[in-house]
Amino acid sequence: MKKILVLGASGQIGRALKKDLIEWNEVEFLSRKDLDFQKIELIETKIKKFQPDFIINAAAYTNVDGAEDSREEAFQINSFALDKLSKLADFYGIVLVHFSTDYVFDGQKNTPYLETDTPNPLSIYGKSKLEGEKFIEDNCSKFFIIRTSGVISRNEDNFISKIKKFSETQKNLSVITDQITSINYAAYVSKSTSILLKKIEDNIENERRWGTYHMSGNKSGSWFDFAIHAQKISRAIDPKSIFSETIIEPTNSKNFNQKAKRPNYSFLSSDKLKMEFGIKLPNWEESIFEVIKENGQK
């Protein structure tokens, strides 16, 4: 069985792999503690101990609207370190995974983006992980780049662990209603990355079916929708917990202060890794069950 070195195994992706990638032989994971992208050569000196077939890059500067005062820092993370990793994998002959987001898209749209739509970043994240992407294809021979959206977990940095947390405080909530995205358990994302890269292992060589893949649940919807059905879930687990308590009110994203401008609609299609490879994710209601169950109530 293939060689998989995980690049970001500290965020909600790297810790769900390390369950769904259990089977394979070897599995070699790197946390920013062992890695620091500011110093991505020193990546080179594992390439050659460890000897990888596939590089899964989990690893990402996440923080939306912390790009806008951090750029440097951001795009280091995001592209600089994706110029070098990429330029590495093609010349070592290994298969680079890497996760982008569909905060590359400006949100012009009203129709699920498709993979050969063309990007449009509103925000320096969205631009850097653009920027990461092209790195990849300029360089990269065998690669999958990965879009998905609002990456949920039992995690602490994520929307669904950010809005209970408010709740503690906040007897009200205010939420966005008028960006339309998608969100997808981390679990679900890690076990479809699996998958796809069990289905090209044995024949790597004669692989024609690289490139960008957009990996989401069908459903679209509001962060407001979001916030309204993790409430209905948590209300029937424990009906007096804080968060079931809370009132969550609609607000326009105007209203809302947010440095990074984002996408008013920012849906994917993933009809392409449907049809290439078979995989579909469950919708953003199962992804929010599945957190919520797993977290319990306070």
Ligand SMILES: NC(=O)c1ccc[n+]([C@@H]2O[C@H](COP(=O)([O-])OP(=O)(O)OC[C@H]3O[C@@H](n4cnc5c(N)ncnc54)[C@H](OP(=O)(O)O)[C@@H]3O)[C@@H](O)[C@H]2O)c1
Given for the second form:
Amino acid sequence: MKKILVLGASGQIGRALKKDLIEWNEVEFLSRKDLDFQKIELIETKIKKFQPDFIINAAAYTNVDGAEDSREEAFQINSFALDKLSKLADFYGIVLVHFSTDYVFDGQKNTPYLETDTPNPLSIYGKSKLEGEKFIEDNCSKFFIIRTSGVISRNEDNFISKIKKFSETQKNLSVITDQITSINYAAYVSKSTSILLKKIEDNIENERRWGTYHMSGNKSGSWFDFAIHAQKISRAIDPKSIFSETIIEPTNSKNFNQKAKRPNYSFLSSDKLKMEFGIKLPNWEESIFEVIKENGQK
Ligand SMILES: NC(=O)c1ccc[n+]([C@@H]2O[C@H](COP(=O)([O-])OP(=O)(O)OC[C@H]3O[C@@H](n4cnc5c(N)ncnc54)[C@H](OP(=O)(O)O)[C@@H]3O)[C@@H](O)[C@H]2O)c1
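I would like to compare: after the form predicted on its own, may I see the structure of the form predicted together with the ligand?
And the full complex, kicking off with our chain again.
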């Protein structure tokens, strides 16, 4: 059985991978304290020792607004570290699986973004992620770049946890209607990634399907749609909770003071993933349901 090294183990996707990769005998998980991407060169010792067949990189600088002020850090973690990591992966014959984002696109389209569409990121975060993708494409022969969007999970710093937290101090919540994307439960992304690896593990040398794949549920929505649905589920579970009783109002991104520019439309078509590997993610309603349900069980 193949060996897997997972980076970014304490993030949303990293933690979900801990559950999903349980059936693989030899998996090593590294979090920031084990390997800081500011010193990515230290990974070579770990690679030589563990000799992984796959490296899954779920580590990233993910603070979209924060990146506008921390350009250097965002580029170090999301781009330059990937230059080194992808060169090492290629040198040691390792398959590199890396996560990226819908924010590599500028939102000028109004139909689902395909892997063949030209990226044009609007934010530092998006630019740093795109640079990381390019390093992998240039340096590596065996790789998957998996672009996803709006990752959510239990008790994390994500859209659902944020609106619930805001509702503790604000009776009325204004949520954006003019940014269309999708949200995805970290466990769905992790499970689909693990299925992808299972599908190729026995025939890596003959594998030809390397490249970039979009991974999302097949339905788009606005942040307002997501918030309303989250509240609907919350009301069904606990009608008297603070979040259930909050008034959610639609607003426009112009009225919302976001430091980083975001695409108005960044919904990803996952048809290629379905066609090549038969993998299909549940849609965002199910993602929201899973997260609210899990949180409700606290
Ligand atoms: N979150 C989203 O909505 C979203 C949307 C689209 C794509 N993605 C992509 O999906 C991937 C995973 O996202 P996620 O939501 O799981 O992110 P996350 O929860 O923010 O986790 C990111 C992980 O990266 C680690 N990290 C940050 N700086 C590091 C450094 N200098 N050295 C080593 N590790 C470092 C963090 O460590 P600490 O725990 O120590 O901070 C954290 O565990 C990323 O590639 C992201 O770009 C995410």
